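A lone chain, given as structure tokens: the form predicted on its own.
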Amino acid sequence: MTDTQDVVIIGGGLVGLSIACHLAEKGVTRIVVLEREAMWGRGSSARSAGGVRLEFSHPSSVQFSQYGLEMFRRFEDLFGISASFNPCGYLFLTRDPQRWDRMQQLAAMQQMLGVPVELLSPADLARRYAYIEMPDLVGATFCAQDGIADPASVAYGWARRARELGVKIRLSELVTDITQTRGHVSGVVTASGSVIQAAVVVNAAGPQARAVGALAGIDLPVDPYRRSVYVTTAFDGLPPQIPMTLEFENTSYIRREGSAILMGMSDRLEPISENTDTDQESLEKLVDTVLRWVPRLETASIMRGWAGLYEVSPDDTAIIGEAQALPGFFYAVGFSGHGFMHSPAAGRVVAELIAGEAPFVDISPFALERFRYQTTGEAFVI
């Protein structure tokens, strides 16, 4: 079976659906999204903790978040379904004096871009958040505009709008080859035997981004790592409203999930894999880590847990652009845990690139070619 499209998007998660929606709104009529799962938005997108924040190391990343935050706030007006945005705020904690110096420098940049980030001393933290016990804390930042939203609702809103605009979403379609003609991308082949001809192919495959890139002969340095999340039963040992709170040195975080507490962490010893199973060892590590700075959680009971995959780049920053070695092959990958919050802006800039327009934000910090040189890693990541 042979089909002809203008654009093929590989990956039906949040980033792929955002690209499809933004392209369709530009009037591109022949777009197909290929998702290897039996339902769009069921991979890493469905396992996101839903954080949305403005604090990042690069001005472009801050602007990505600002665009996404505004969209999530207005999502119901734009797409007819609420993103359930909750402006609970983000609180970053550090016990490292050198990290604190950098956080203060970056706060100045963020404030210049309109981010109302606050610098908190240990005394400030003790007054506001008495449940946090961290005797060696050196400083914290807080932004009240940040919060959480519902990835499933956002994915549904984009998928519905894309379909209304004529986008085809084909499920259970695994791409097995990316074809080329005279040095330009020319389409894809799927495991079902479909051949889709297209002058533009977009890699939005998340944790599978490196494998999809290899089909085109493009090395995308993105690897999948398991990240586990757990939710307690209803718990009243913490205030009813707490911010998304992240502790840098032990890479753990907590936030409210209704009447319960959601908690997670990044295990630096976790190997590269596509394992999304939870296990007792990961749970015990998480509990031990979180209790060091929120001891009140000792009386909480775990209700459920799940694991997803971060698609991690070498500097914890997304890779977005068009392959220099293969015109027509675009990618938006390697979001390193920031895919949900940056998916609105990623969709817009990729659509602009495909349409031959200048991106609304400087995307040079996301260029694949940056890895030829020494890069500075994202500071606000755990």
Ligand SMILES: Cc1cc2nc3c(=O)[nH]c(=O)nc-3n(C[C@H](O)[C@H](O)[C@H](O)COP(=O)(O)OP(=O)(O)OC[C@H]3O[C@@H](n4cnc5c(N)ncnc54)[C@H](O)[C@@H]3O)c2cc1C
Given for the second form:
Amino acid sequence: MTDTQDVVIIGGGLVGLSIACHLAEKGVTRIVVLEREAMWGRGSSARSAGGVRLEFSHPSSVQFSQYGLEMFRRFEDLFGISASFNPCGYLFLTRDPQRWDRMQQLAAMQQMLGVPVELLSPADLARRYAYIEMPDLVGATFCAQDGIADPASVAYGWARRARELGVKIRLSELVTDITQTRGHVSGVVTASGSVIQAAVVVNAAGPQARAVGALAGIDLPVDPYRRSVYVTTAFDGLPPQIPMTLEFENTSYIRREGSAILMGMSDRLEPISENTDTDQESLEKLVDTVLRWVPRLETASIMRGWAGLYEVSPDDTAIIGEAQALPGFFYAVGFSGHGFMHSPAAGRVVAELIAGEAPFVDISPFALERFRYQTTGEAFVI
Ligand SMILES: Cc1cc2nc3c(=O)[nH]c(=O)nc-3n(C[C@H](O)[C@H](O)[C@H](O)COP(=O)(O)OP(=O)(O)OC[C@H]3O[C@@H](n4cnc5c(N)ncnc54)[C@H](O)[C@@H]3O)c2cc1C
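Given the form predicted on its own above, what does the protein look like in the form predicted in complex with the ligand?
Below is the entire complex, every chain and molecule, led by the chain shown above.
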């Protein structure tokens, strides 16, 4: 079966669906999203903790989040389904004086971009969040505009709009090859035997971005790491509304999930793998870590948990652009655990690039070519 499209998007997760939607809204008609699973949004997108925050190290990342936050707030007006945005705020805690210096410098940049980030002393924290017991805390930042939203509703809203605008979403289609003609991308081949010709192919394959890049001969430095999340039964030992709270040094976080508590961790000892199993070891490590700073959770019971993959780049920042070595091959990958909040802006800038327009945000911090030089890692990531 041979088919001809204007744009092929590989990956039906949040990033691929956002690109499809933004492109279709620009009037591009022949777009196909190819997803290897039998449902869209089943990869990392289904495992997200739903956090949306404005604190980042690069101004462009801050602007990406501002665009995403605004879209999630207005999602129901725009797409007819609520993203359930809850402005519970984000609270970052650190015990490290050097990190605290950097957070304060970055707060000045963030404030210049309109982010209402507050700097909190240990005394402020004790007064506002008495349930956090961290005697060696050095400082904290809080942003009241941040919050949490529902990734599944966002994926559904974009998929529905994209289809209304004529985008085809083909499920159970594993892309096995990317073809080239005279140095330009020319289409893809799938495991079911489909050959789709297109002058534009987009890699939005999340944790599988490196493998999909290799099909085009483009090395995209993105590796998958397991990240686990657990949810308690209803728990009234903490206030009903608490911020999404992250502590950097042991890389754990908590937030409310309805009347329960959701907790997660980015265990730095996890090897590169596509393992998405939960296990006793990861659960015990997470619980031990969280109890050290929220001892009141001692009486909570774990009800369920899941694991998914972070798609991590060397500096914890996305890689977005068109391959210099293969015109027509675009990528939006390596979101490093913040791809939900950045998926709206990623969709917009990739659509702008494909349409030959200037991106609405400076995307040079996301260039693949930056890895030829020394890069500064993202500070606000665990
Ligand atoms: C536990 C956890 C918590 C997280 N919490 C947050 C958070 O609080 N806030 C936030 O912003 N982000 C969070 N993230 C990160 C966020 O979920 C991801 O960054 C985002 O979902 C990436 O979306 P994606 O579309 O790039 O990837 P995916 O959703 O993985 O989509 C890629 C798709 O490509 C498909 N695919 C791969 N290879 C092929 C192929 N060859 N052919 C066809 N299809 C293919 C896959 O099946 C998959 O569906 C979290 C992630 C995890 C795991």
